[in-house]
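In the block that follows, a single chain appears as structure tokens, in the form predicted alone.
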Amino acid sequence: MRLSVERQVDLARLINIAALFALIGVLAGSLHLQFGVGEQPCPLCLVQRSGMIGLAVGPMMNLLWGIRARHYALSILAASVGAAGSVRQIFLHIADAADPGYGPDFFGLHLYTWAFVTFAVGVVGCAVLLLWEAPLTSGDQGLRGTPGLMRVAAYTAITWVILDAILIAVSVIPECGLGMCPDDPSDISGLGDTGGWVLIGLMGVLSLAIGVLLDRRRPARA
């Protein structure tokens, strides 16, 4: 049974919102790192942390204003620098048989390693999108139809990546001030395990909330 147009867009809207929300995942697990643990990222864990914001620009920009074939390539583009930040960091450390790597392992892999692998798939599952040409070519102006849980969805992820955009930019600058970066930072007090997962899910309480609203304020277009 093949489905209708409008069916496919629906689905690829999903697709997005569900790469938005693995993408919050993963960002969330580095941030429980800094303000939980308190380990401060590295130069390169701040390259792969732009590329994560990034490769969410593209599905942001899908929902908002509709799938086109550049919001996924200004993904693509995205997540190609964050992997060149995870390649030149898992190089570094994999060149002395002796460093233990940094920052904790997590299955076995570093939190670098796993970066890749986020961005390589960000990379393939956009090309496999951009071979799905209805959603493409059907005209669609993104979040203009009845409000529901779908739109609320998509605000609630699209406002949780800006308020990450906005902590992890914000954090930067007492690490760094207005000069470089240092390779190696030192620590700072976090608020321990759980205070950091309870910033995150306090986070996305107010993601949510958010999202509820600006559902029910825009209103519902043809």
Given for the second form:
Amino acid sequence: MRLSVERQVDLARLINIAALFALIGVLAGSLHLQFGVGEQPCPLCLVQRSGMIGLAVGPMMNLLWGIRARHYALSILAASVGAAGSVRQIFLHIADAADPGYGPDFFGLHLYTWAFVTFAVGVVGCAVLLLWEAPLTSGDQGLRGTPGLMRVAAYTAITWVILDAILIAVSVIPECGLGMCPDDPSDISGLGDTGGWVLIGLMGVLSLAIGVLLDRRRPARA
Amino acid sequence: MLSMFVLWLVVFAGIVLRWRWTPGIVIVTLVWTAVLLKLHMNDAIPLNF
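Switching from the form predicted alone: structure of the form predicted together with the partner chain?
What follows is the whole complex; the chain from before opens it.
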């Protein structure tokens, strides 16, 4: 069975949307730790968040501008910078065997280790998608002109990433002001476990609402 | 470190509005992120490679 180029482009778009939701999941975990548990992110954690946001840029551009090799390249570069931050933090904490690590662990690994895993998977994922020639050479112009469920999902994911970035940017102001962040920031009183997930859930609902609205407002390309 | 995320918001505006120079701002943002990472590498890590 051989898929048509259009089908292959659709499949590549689906993978890009799934990648965005995976990144949203990782960011949701860190945002829950910050706003639910009340643990402020360290400077290295913020560098890794920046890498995560950068990793999302490639799929966002693929979905809105069309699938191109250079968009994957941008994600690989972002993953490299983010991975540098997470490796630095891993080294800081494995150098001393008595060091319990920074923050709580999740399924046996600290968040900076999971961040490194995410960046590594991102690089491998981009490399694999770069081997897939048909979507790259199809002349795809993005899904702005193709209304439907996939466009709603894409707009929802893109909006969610942007809302996450806005929330992170705003939360940096009280923690760090306009300058550098403290190495070991003091904790804040969070919204609690449930409150943190409710906040993340509300961001998801808002993103979905914006995604549906954008899909309805933007007509199909003639 | 706020600047890092402000730059990402500019990148997102560029993606949504299809600014041609958006990939360039992505590169600048990543370089700036790397600079901030370097500025935070204060402690020597006793690793023997």
